[in-house]
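Just one chain is shown here, as structure tokens, and it is the form predicted alone.
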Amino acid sequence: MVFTVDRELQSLPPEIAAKLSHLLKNLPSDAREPIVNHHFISKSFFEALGFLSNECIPDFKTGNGGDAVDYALRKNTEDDSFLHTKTSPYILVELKGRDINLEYGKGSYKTTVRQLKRYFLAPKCKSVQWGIITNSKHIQLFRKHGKTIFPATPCLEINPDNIVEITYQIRKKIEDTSRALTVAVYNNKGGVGKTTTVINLAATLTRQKKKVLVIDFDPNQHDLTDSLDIQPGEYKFYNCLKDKQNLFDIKQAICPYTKTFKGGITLSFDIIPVDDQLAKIGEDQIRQEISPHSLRKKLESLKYEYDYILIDAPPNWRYYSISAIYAADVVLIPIKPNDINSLRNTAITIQQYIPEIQQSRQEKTQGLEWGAIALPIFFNGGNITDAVKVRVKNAIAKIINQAKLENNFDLTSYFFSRYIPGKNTSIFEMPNSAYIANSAFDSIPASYRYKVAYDYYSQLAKEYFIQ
């Protein structure tokens, strides 16, 4: 289900913006619930967000057991009332009273968040692509891609004088909704396998009828442009980059990757190469040249076009890898289980890299934007004996409660994806078997020669990505 894009609203009309603030500011500071939903979320910020009653179910019912979630919106079409069919729920939104505190870190917040995303993963809300959490008192905007879950904006304080303004841009993101998420995968660390990691991903998407673009972003290796033998064509992607009157199209820089196979079957992705004018420039200079927002305002307009942009960034904090992140959604992060400086390099990224760009997201949208969140981690490749998970384990515990004790920073979700205290310290592993050197040396993916790397990076899709 798509919107249909109001390009003529520019605020909200008159009439709604002054109900919407006046009833905010006549809501009981102490208001429960029921109150905040009838005189408030079911009375005016629904149609503030460009719904209609019957657009919008109460309790709708998720499909998990008996859980319900307090609403679910999406607009009708011709042949088709939401209120009818109760099919295709597009926002979720889960609400609560003011007396319940949604302040970002609190514990009451985290409860809130999680239990949304639970909903977010449903069988019947397998369609929905946003998720609102508000009490009236804060408010947080959080987008559903697959099985990507992120927040779109931060925890906002919302009070009569800044309720019209954040619910217009709530709702301009709503209705302008991207097709693509943007992935940077990245290690503060060399040798744990992230070139093979995006080309192996992309082919593996692309067979489940994805449209991915895939961008190498690290000029002084080129290893993804190498490997796959792609020769970047006229127009460079630094001087597109560099471009600051968008006399540059950035589509002139993709070349395509195409493999025909045995029946006819073809099947491609796209690539943005990296050019040699990018690896001979200093990190002073391209500093100066190219601001590392650059990346991603250029990648906007192809957002509407791909499933997955995959960057491949280097293993290193400086320019590219900042950028690559700016420009995400989401950091992949693969790590050598064997390696102690793999896992205490990925704490450090998680710790201080990831919201050093967040900040920097954060002030550049005037706080409407969260940045980039790092996805939990995984296993790339080594032989994880059972000797050897009860050290890295060990090793991992050490340096969640280091992070806790010194920085006030909880790790163990970005370790232990589905982590239950005292169990459940899984972490997803991609196996030795699924790097197969011959497919390098004839530039094409694992996944399209071999069905075991297919198999394997499949799972990896479906770990992070496909629902």
The other form holds:
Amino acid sequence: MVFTVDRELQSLPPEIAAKLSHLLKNLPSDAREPIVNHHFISKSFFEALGFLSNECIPDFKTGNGGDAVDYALRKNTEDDSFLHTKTSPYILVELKGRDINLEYGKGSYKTTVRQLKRYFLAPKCKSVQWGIITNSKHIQLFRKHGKTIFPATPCLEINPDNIVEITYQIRKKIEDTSRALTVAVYNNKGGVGKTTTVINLAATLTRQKKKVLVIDFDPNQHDLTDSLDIQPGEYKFYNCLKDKQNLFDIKQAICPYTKTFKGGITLSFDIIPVDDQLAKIGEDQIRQEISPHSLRKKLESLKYEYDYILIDAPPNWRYYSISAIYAADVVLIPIKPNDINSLRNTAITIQQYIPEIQQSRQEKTQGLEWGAIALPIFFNGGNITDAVKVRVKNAIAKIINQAKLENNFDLTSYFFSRYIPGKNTSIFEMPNSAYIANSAFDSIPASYRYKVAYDYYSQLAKEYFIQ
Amino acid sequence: MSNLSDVGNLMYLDLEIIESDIVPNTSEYLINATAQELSSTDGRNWIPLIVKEVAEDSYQVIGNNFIYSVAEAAGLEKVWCIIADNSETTAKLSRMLAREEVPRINLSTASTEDIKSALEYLIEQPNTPLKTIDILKATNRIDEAPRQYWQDLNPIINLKCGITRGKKVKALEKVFYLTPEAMPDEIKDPKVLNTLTTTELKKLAKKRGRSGYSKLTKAKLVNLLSQ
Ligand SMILES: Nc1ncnc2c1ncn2[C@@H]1O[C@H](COP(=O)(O)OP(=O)(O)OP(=O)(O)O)[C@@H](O)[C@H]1O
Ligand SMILES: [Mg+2]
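For comparison with the form predicted alone, produce the structure of the form predicted together with its partner chain.
Entire complex below, previous chain first.
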């Protein structure tokens, strides 16, 4: 469902802004959930977000057992009133009272986020794009793209002085929902299957009728460009990246990769291949002309054109990978399971590199954007025996404990996507497959050519992206 | 519950008046060794039996049969029991909670994740005929098949995912059941049509008022009906 966007809106209407701030000021400091709801959220906050009262359903049943989320919101259309059809919710809101501390990192914050994620993935919430948690002292906006969930803002402290601006910024985001999810595939270890993953995911998502753009952002190897046998056109990606005045349109750097199959069906996804110029210029010169945020800025104009933008990053922590992760919403990390070093490297990526990027994104956006988060890792291409599996799990447990002790950083959910205390430590395993390995020489993605390879990557897509 | 009912209560009952008709397939060793442990302490079963009242002063075990066997082997005269209600759903749920019965999921509507974890469970069972199944391949093919219309699990055989006729497909019944949707008469998807038998396809052709279909092969019928 698509809603018209009021792009003219420069700030909240004055009377709505005044009411919002006034009602928040009048809330008692110990206001419980019903008070917060009655005297602030339903009275003013939803209106400020642009929703009429008949566009908000309290206690919305998610379809997962008896679960109900505090509010579901969706604009009415001419022939569909949300209150009546109760279908296609757009935003979920989980409310708390001021007695529940929603400060980032607190136990009750984590519980609330987990609660929201459960609602997000429930059967009747497939259409949901956004989620908000708030207790009227803190607020955080989350984005849901298919199955992928990530924070769209940090957990922000609110008060009568900043509530108008923050609500306006949240409203701007939800009225301007990006069609694309940008995924960087990264591991600072080489040869773990990054490029293979990008190519096959792109082909699989294309088979599932998604529109996909792939960016080969590893100019020194240009494996992706080579392995699909792409001949870059005249237009230079380098020129586009260094253009800070918006003179070049990135669309000119795009090459389609089209295959026609036996039955006459044609599938196509888009690629921005490597510009050899980039490989020739040293990184020092690149940094004089191109900023780490340049790629992200250039991709802005494509976020309504694609469902997925996949970036293949090189195995190091220098300009190209930094830019790729800066541009991404989420980072997908393939790991070789029998390589303990790559596990350790990954822990460093998640604890150190990615937070650096987040910090920079937050600074550049006045604290309004969170920056890329790591998805849970997956094992790529190692057919591991049970004995090795036990050893790997022990090594991971050690790494998790160490991170907790030394940095107070909880890595658990980055290794075990389905973790419940004491239990599920499963990790997705992409099998080691001759079909996948051999396709590297065929200039056609394995998941186009072999049904089994399609099955594997379709399962990978469903693990992370497709609901 | 009214004051006249024992449902929900913890009661100390004579083993004599409790029946247990399902024989748990647990090893003699586990029963006897646990019984010895129980006898060498104060003889109290801290995890209770789950029973229902079948008549006044007559009970039947609906969950934790293992504990019944152990109590018997230890020569206990009385055991601690929780009295459950008489419904079949309670009995079934109790067996599942006690891990005596494997719960099944609805394959007509199950999510890809649920299918995957069910297959993983089956593969981990000792002596499973499914040992060599490729989980990702099987999960994905089952997930993307038109399973909402399946009347039974046999269409899985045609998915070429290593689950063949006989023991293998039979093993899936342990975790899956189906609540098939009626197939809409106007269906054109070849993937769905292919799951029908030749006879069923001919019936469909008749329903749609087609003619000249009676001698067609299955492939041609599918082709005809998907136009
Ligand atoms: N699931 C798999 N099964 C079999 N072979 C695989 C699989 N995934 C990757 N490979 C093979 O492993 C090799 C390395 O893969 P790939 O080039 O994708 O890694 P990379 O992480 O992009 O490497 P680099 O760090 O050099 O960019 C390739 O030969 C590829 O065919
Ligand atoms: Mg590569």
